[in-house]
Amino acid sequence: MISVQEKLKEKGLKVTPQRMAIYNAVVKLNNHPTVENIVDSIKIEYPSVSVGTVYKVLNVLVENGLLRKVKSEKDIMRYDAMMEHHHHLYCNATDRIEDYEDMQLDTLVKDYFNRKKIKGFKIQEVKLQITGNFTT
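Since we only have the sequence so far, can you give its structure as a single chain, in the form predicted together with a further copy of the same chain?
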């Protein structure tokens, strides 16, 4: 598992405490935090952090493949540190979003679209948006 520092260097980006803190916050918060969540979390360590910086850093991390954007029902952006192919469980009752990995399902879908092509469209990725309710 390659570290954040290494990934940043690889891309020619400077390793700064803010970038580390923001990345780690997304990993730690882990349930697809909003910018607000991230700012709150970081304020504990870095009370002086600027909101603009958080936005900038998040964009840099997304552009360089360290984080992903996740769009929720509301029009606030959320972030995900899980970079492998996966699906999302959306809760109807709350705004909770959880990652869902299922290679068996991926195979099923892949096979299906290998057999049945969509005419006029070349598929690159298929992601499932599973809505429902958490029972726990």
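Numbering follows the first chain given and starts at 1. Each form is matched to the other, and the largest set of C-alpha atoms that superpose within 1.5 Å is called the rigid core. Treat the numbers as computed from the prediction; the structure is a model and nothing was measured. Compared with the form predicted on its own:
In the core-superposed comparison between these two forms, V60 has its Cα shifted by less than 2 Å. For L108, the Cα coordinates differ by 2 angstroms or more between these two forms after the core has been superposed. Once the rigid core is overlaid between these two forms, G120 counts among the residues whose Cα shifts by 2 Å or more.
Alternative state: the form predicted on its own, after the form predicted together with a further copy of the same chain:
If you are looking for partners or other molecules, they are not here, because only the chain is given.
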């Protein structure tokens, strides 16, 4: 597995403690964290980190393809370190987002849109957010 330092260097980014801590927090939290979740997670090691710094670093990581933005149904921006193709299951009751992978669903959706041929539009990627409630 590639280290955070290597990922940053591959993208031509300077390796800084803040970038490493913020990226690692998103990976460690593994729950599509909000900026506030990330700040809370790194405050122990970096008590003087500002929310503005976290936003700036997250934007750099997203722009460089190291993280993805995921918006919840409540319009709250969340972050995802899983860069492989996947969908999301979103729980209305708890605001929880879970990754969902299904090759059969991907094939079904791609085949559907290939048949429909949306005029003047070339599909690059299909990402679904399936909304419902998790039951226990």
